[in-house]
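One chain comes next, on its own, written out as structure tokens in the form predicted on its own.
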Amino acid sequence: MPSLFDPYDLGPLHLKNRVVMAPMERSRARNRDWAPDADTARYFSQRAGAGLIVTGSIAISPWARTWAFEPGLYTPTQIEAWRHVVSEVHDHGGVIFGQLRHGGRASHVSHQPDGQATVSSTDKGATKAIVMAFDEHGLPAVLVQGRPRALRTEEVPKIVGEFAQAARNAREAGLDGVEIHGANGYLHDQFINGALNTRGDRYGGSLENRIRFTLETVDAVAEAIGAARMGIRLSPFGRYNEMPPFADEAETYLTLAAELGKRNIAYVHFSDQTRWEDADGVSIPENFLRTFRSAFRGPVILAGGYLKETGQAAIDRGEADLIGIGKPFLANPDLVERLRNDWPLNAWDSKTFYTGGPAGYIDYPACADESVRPQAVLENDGV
């Protein structure tokens, strides 16, 4: 059986191990250009021991913005800023993909140009789901997502084009590839979901229509930068951002998996929400992961509360090729070496997840520092 620490060839890219730093929003683009800064370059380069880094979500356009202080990839200034990030990661031997996102309704009017409404497959908004946005005084605040308007049919191809352009921008910046964020209740998920998407046009109704927007995006990005340089994140049976269950959920995702398999994309990144701390009511049918993988027939990244033992077990069961790890990477820049050597883990500070500055971002110690090895590090009680 392959080990979590064995190298892996992901298309044209050689990964030093099978550990993926999962995408996590950090709200560090605190400048008027919504661009990553020197701290972000250091943050990712510190974690270049991962086989693959997937950045936190990146807005593909001004109206795609989802979370306060989220970086973008749609202006020359942003492209240049990402070039500096990538350069540092590459200098440290890392491989990095940019995660491209349009939040759809999982956003807030304060993020939208000219205060316009957010958009979705529908005009139905969430009732309790929250987002980090800006209050009436322009200050960052956790607010309930606003009610969206349904996208007009002719607007959907425009967004497809924005994803393709963002992918080209990513490659111009030197990113090794991109991941389309089709999971966790963001725009593509809002079209896929058969209970939420009640459209009567070519993007709604039937299973084939509901996955059309996602496949059009995949095709456009593949044409722009090559299928081997793109992956997609999906969350079958996920309920984050108030995504409701729907009758043909399994069939929808298995059909989508087969279609993605025909396109020979780099990978599918499966977000397993059953392992989240707040996973009440979330369940995935038995053997669905294996069935999904059989339908896709390409590399699968599995993320959602996995660490060394659980990640290795998932590989051994044939459920995944690579394992995405999230929060432990925040506090442990040298996480792969800690896991390999069974060194204890630093505890993360949740108060600094979305704050500005270096604290809780680039100041966690590594075990390579003799002054902190390993007696001065703390064991985490969760993942």
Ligand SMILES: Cc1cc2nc3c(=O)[nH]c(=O)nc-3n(C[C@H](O)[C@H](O)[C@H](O)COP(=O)(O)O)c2cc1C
Given for the second form:
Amino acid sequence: MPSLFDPYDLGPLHLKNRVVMAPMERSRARNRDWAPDADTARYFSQRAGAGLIVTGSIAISPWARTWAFEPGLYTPTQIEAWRHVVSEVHDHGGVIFGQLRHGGRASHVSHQPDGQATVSSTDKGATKAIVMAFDEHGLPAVLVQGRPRALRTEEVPKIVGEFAQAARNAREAGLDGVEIHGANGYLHDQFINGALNTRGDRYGGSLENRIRFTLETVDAVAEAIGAARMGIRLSPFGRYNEMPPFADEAETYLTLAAELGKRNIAYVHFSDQTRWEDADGVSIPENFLRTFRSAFRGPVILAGGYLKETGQAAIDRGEADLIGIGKPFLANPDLVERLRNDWPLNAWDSKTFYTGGPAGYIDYPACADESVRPQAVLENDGV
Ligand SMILES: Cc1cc2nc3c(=O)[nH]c(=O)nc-3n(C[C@H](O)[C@H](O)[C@H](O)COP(=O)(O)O)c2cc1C
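Would you generate the structure of this protein in the form predicted together with the named molecule, following the form predicted on its own above?
Whole complex next, starting from this chain.
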């Protein structure tokens, strides 16, 4: 049975272990260009011990912007800025994919150019789901998402094209590949969801129509940069961002998995929300993970509350090839070494998840410093 610490060949890429740093947007692009800066380069290069790093969400276009101070990948300045980040990660021996996102209705009017409405598969807005946006004084604030406008049929292929262009930009910046964010209630999820997407055009209603936008995006990105350089994140049965349950949920995701399997993409990244703090009634049917994996057949990353023992057990049960770890990686730059040696872990501080500056970003200590090791056990704050 392979160990979490064994190397893994992900298509053309050699990963030194099977631990993936899960995507975490940290609101650190606090400049007029929405570009990653030197601290972001430092943050990721400190974590280059991961087999694979997936960056936090990156906006594919000005209209795709979702969360305050998230970086973009649609201007020459942003591409150049990412080039610096990637080169520092590569210098530290890391492999890094960029996660590409369009937030759809899970954004806010303050993120939209000219104060336009957000867009979605539907004009139904979330009623409680929040997003970090800007208030009437232009100050960052956590606000309810608001009501979207349903995309017109001919607008959907335009967004598909923007994903392909962002993927080309990612490769131009040196990123080893991209992950399409099809999970957690963002735009693709809003099309996949059969309760939310009741459109009457070729992108809605039937199962085949609801997964069309996702598959068109996958095909366009594969054509742009090669299928082996792209993965996709999905969250079957996830309820984050007010995703309602729907009747053929398992069948939808198994059909999508089988379609993705035909396309030889690098991986599917399964975002399991069962153990999320705000997991509102998330329940994944027994054996679904294994059924999903046999429907897809390619490499699967599994994330959502995993660490050494639980991650290894998921690999042993045949549910995943690679294990994505989020919050513990944020707080432990040398997480893989700590897990390998059973060294204690730093706790994460949720107060600094989305604040600016280096605190809680690049100042978590590594264990190599002996003086740090004995005091490194702290209480996590439950987020
Ligand atoms: C601060 C923070 C930011 C996150 N940002 C993203 C993101 O940009 N994209 C994404 O797919 N998931 C995001 N997530 C979810 C994580 O990738 C992960 O699935 C989740 O934290 C559960 O894994 P964990 O228990 O190992 O942290 C974020 C989580 C946290 C804590």
